[in-house]
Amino acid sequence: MRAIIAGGTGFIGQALVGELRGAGWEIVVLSRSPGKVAEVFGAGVIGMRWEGGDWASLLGPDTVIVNLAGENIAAGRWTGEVKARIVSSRVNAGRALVQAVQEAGVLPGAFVQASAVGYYGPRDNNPIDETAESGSGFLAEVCRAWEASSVALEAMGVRRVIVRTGMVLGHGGALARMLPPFRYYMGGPPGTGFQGASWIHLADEAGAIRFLMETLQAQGPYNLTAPNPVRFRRFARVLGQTLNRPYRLNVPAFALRLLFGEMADEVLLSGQLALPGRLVEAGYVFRFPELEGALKDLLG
């Protein structure tokens, strides 16, 4: 089997490449700089250019395209320019991949489209699964456009899987940004801490994507979140206990809004309790279903 991965040098992409390499997949990573692919992965992973490359000639029933491309949503304050880049980086990538498939005239065996639990908008009360409707706010708008960018493949007969990812815990990403205040005895949840934290260990993120790539019946949206989401106040408590540090120093909502504006309200001060209903039903077994085990593995 062959995987063609857009966004393969990113945080999740690198973990997925490692997962697939261990399972014997042939891997092609699309990049504007194929030399960077060689620097990141070394021998054994093929780097090809997005535009003008020959990657579309590799399409066929034994090839799965994985689209992880997109600018970091939580990199800083959402100015009008930043919001436009967030949307265009996702939509343009999906459309470019669809266009390449159409021009090649050969269909892949499957297409995995990245998305996020932000699709559901702020949902701080009750747990939700994939049956929930899309919510309100910028993140929900981004996710709807992101998912729609490759929907044309379904009409062409391609098995398309949408992975709505939660907060991914690994050596990097969101967890790396949380650690400094805790290590300096200033840790605590943002705002009230009542907002939901739908998390997933990076190993399960990569493992679940591989599982959906290899499961021929898998199609449609799947929440890539651990089966035990928590409120952020509990997340802070478990993180503090894992590090043997205090965890009760709440970061005031007004301070976060001053620093990050609209991004604070949608990313830091609200959330979801998203459950991986369809993923569990399909038979995926989580390596780290509980937060305590996940953080101990990463930080213990």
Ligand code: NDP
Contents of the next structure:
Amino acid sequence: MRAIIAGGTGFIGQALVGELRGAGWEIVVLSRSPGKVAEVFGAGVIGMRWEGGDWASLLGPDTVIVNLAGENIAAGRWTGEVKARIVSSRVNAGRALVQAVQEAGVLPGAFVQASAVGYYGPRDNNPIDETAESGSGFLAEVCRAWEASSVALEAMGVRRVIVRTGMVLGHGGALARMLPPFRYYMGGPPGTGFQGASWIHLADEAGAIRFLMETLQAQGPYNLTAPNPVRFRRFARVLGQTLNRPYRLNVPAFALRLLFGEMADEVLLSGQLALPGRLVEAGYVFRFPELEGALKDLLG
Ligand code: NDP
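Rather than the form predicted on its own that you just supplied, could I have the structure of the form predicted in complex with the named molecule?
Full complex below, order starting with the chain above.
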């Protein structure tokens, strides 16, 4: 089996490549700079550029395309320009992949489209699964456009899986940004800490994507979140306890808004309690279902 992974040089992509290589998959990574692919993975992973669509000659029923490409959402303030890049980098990647498939006239066995639990918008009360409607706000808008960018493949008969991912915990990403204040005895949740934190260990993110690639009946949206989401105040407590540091120093909402503007409201001060209903129903067994075990594995 062959995986063609767009954006495979990133945080999730690198873990996915490791997971798939271990299972014997052949890997092709699509990147804006294929030289980076050799730097990141060394020999054994083929790096190709998007332009020209040469990679499409590798398509066939034993190939699965995974689309992870997109500009970082939480890197800083959302100026008009940054917002435009967040949307266009995702929508253009999805459309370019669809166009290359159309032009090649050969279909892949399946297509995995990245998305995020931000699809559901800010929801601080009840846990939700994939049956919930999309919500309000910029992130929900981005996710709808992102998911729609490759929908044309469904009409062509391609099995399309959408992975609505929560906050991925690994060495890097969101967790690396949260650690410094905790290490310096100033840790605590953002704002009230009542907002939901739908997290997933990086090993489960990669494991679940592989599971959905290999499960022929899998199609449609799947929440990629651990089965035990928590509120941020509990997340801060478990993180503090794992590091043996205090965890009660709430970061005031006004300070986060001052620093990060709208991004603070949508990414840090609101959230969802998203459940992986369809993934569990399909038979995926989580390696790290509880936050304590996940953080201990990464930081213990
Ligand atoms: P990364 O930012 O680590 O990597 C994404 C990859 O996308 C990069 O390696 C890069 O590949 C490519 N990329 C970056 N900017 C652009 C751009 N402007 N245009 C085209 N391609 C670009 O992301 P993650 O691995 O963390 O996440 C993968 C996807 O999953 C992302 O779309 C992300 O939004 C989504 N997601 C991630 C979550 C997380 O917690 N990490 C949570 C929810 C969703 P190259 O430079 O090789 O072209």
